[in-house]
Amino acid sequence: MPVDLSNGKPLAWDSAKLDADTKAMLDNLQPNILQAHVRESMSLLLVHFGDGPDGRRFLRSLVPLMKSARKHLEEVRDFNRTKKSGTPYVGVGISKIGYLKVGHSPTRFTDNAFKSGMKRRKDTLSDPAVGAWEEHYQEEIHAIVLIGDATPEPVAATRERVLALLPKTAKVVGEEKGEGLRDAQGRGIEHFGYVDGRSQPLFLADQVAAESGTNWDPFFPLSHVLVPDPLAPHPARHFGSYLVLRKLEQNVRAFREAEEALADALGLKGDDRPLAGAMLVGRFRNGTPLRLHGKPSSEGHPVQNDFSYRDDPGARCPVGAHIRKANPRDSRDGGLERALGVMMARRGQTYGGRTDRPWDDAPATTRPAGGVGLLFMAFNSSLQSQFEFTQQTWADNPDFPAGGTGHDPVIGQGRRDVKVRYPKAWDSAKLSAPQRQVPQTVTMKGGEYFFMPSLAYLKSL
């Protein structure tokens, strides 16, 4: 029987009762989709094919370097039991023009954003003109090869193996390198200094059991991230996912200056000054959610994620804070994210080196104004109703969830004419005078949409 992607229960992938079709799905699904693969070190190769048949042969030749989702999950289980390291991650995505180049029509794909390509969606997303993108993103990108592991050495070795397979008619038009950024406690952070990567949709039974709480249920069905691979031998058993890639440069200096200016405007003093940044992000730098606490939890406390916004009109966490705009959970102001099916499986990585400590209180003038940022990557079952909806309807919309909310302070794009108000103190109904929105400190430098096909499709080329 066909795999039921809408099953209301998390997938027990290692169950002895798993049916043959679900086993086939896991054996032909790429890793890093259902569960994040370790990718502290990453290389992203953006590839252009000069010859279609050569492109097909190259894609097929990558299969021996890849592993299935099932193999990845087995490696994770073994590591948790014995600390035995797994093998490097190799993932392959193909763009709409890439499918055309290798001689396969993309008409059977149902996502119009994918079939348009990111360059043609720039107005929808309020992106910069394509001519302002980094040069390699302005070219035709037919495929992406993602390589990741815990340390740089296996990534470099695998990268050389991939490049050795590249035909003379193909070229790497660009390469991105990602390196994990961590604070003093070893938690993953982004370049503004805040703990990142929380609030992920979870699909597997063991993940859900470890994360579930009373206020936030992280479980989402497989239909949230997987779609049948329309060009695979058996689409009812062979699945893939749509990948969005965006290079987002962060002006850390300007963001820290905005934090300081807001703290001054709200009259915050001493230990209360970090509240300004938390009002922009929705969490303190160490990950403490503003919905639950008005001050950072003590170091060593686990990052809390079991909360909703149901009973907070904005007195604790402003409705315009980044994590609330991008993930309103089940708040009355957000329109029930679970029903909308919007949340993405985010798999990004930071890029750019730092000589300072991103999490400390050093002056803004010591921070980088560019050259660092996020390689945003996320898997979707629908680019339009997940990624594009989040960016256009929530992040870039100054009237979501209500008039005067303003743009998402972190990822919002567009003119920031609307003035916003903040609680004068944590858990206070009294609001500040209208404030100018913080300036846009994240700049999109280029990107593309890809489909991560099944291994069965790649083998059939």
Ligand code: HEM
Second form
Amino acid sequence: MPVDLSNGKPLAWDSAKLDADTKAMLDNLQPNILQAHVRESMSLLLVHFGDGPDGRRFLRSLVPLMKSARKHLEEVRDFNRTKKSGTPYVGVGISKIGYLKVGHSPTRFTDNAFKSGMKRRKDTLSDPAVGAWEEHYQEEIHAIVLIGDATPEPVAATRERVLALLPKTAKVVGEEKGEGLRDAQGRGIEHFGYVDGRSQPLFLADQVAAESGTNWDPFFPLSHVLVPDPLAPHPARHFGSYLVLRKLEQNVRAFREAEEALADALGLKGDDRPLAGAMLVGRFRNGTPLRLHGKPSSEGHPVQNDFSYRDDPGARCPVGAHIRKANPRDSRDGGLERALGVMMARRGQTYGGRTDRPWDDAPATTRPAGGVGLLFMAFNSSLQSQFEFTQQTWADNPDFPAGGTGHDPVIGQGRRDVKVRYPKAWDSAKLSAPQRQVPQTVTMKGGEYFFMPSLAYLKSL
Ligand code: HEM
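Next block: the form predicted in complex with the named molecule, after the form predicted alone:
Next comes the full complex, and the chain you just saw is listed first.
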């Protein structure tokens, strides 16, 4: 039976009743797409091929270091039962020019953003001029090899094995090192100090069952992340996903100053002051959603995610907060992120070391102004209607969801001219006087679009 990507039920991946096509799909799909792979430590190798046939051989030679999505899911199941660790993650993505280089026409791909490459989408995304990107992103990147695991040692060992396979005609034009950040309670956070990676579309029956809720349905069909791999031997059973990679530098000092300035402007005192940052992000630092609480809550481990914005016109969670701009949940038209298929699977990792404690209240002056940030990564079935749509039509659009909302305070790009009003207090219909928007504190330093092909394609090279 052909794999039904729009199936309205979560995928019971370990069911004995699984049909042959779905089994083949899981045996040939790369891991980390349907379910996040542990990647506390990461190395991303950005590769340029000088010679097409050598490039093909290199890509094929990586297959024995890789595992299938099914193998990964089995490892996760075993780990939950026995605490036995799995094997490192090795993922491979190929850019549009990479496909051309290895002699495969990218015309069979349907995504126009992918077929243009990120450099040519810079106006759509209001990105900095390519000349301002980090040098390695200015080069032609043909492929990316992602290596990840729970600790640095297996990543270093696997990285050596990958590099040993690299032909003389190819070079690593750049490398990114991801390093997970955790708060004092061990929760994954980003550099501004907030819990991140919590709200995700879930595709698998066991994951959906573990996340019961009444306000937010975390289940999304496979069509949000998978497309037939057009160059695989059997595109009806061999699937892949589009990967967006963006290096986003965070000026933590400036963000902290903006939080303080907003708290002053709103007259917030004492333990109400964290409300200012929460109004920018939509959650307090410990992940407490502003939709549910006006103060950081100790309830909810894991961090609460069962909420929608129905009945909150913005008095609790401002409509301009990052998480509300990036995922309006069901505030309009039954859930734009679902109706329009926007929700993507975020799989980023923080980069850059810190000697301070990102989650505490130490003064802004003690915070890094650069050199740290997020290696934003997400899997999409359409870069145009998921990642790009979120960035351009929601985050960079001061009129989404309504006039006067302003840019996304965290990731919005473009001139922040519109003045915005915030609730005077949590759950208050009274609004502040119009305020200048917080400055842009996240800077795009480069990136690229890739397709993560099926293992069957890589084996066929
Ligand atoms: C959620 C921070 C970049 C889209 C979040 C959360 C934080 C955060 C703290 C809350 C945790 C959660 O709900 O999972 C950041 C920072 C970024 C960044 C600091 C850059 C340095 C991006 C980009 C996009 C994006 C580039 C997409 C264009 C989302 C989405 C959610 C989210 C869709 C989930 C919202 C929800 O479902 O409620 N981000 N983010 N983020 N972010 Fe970002």
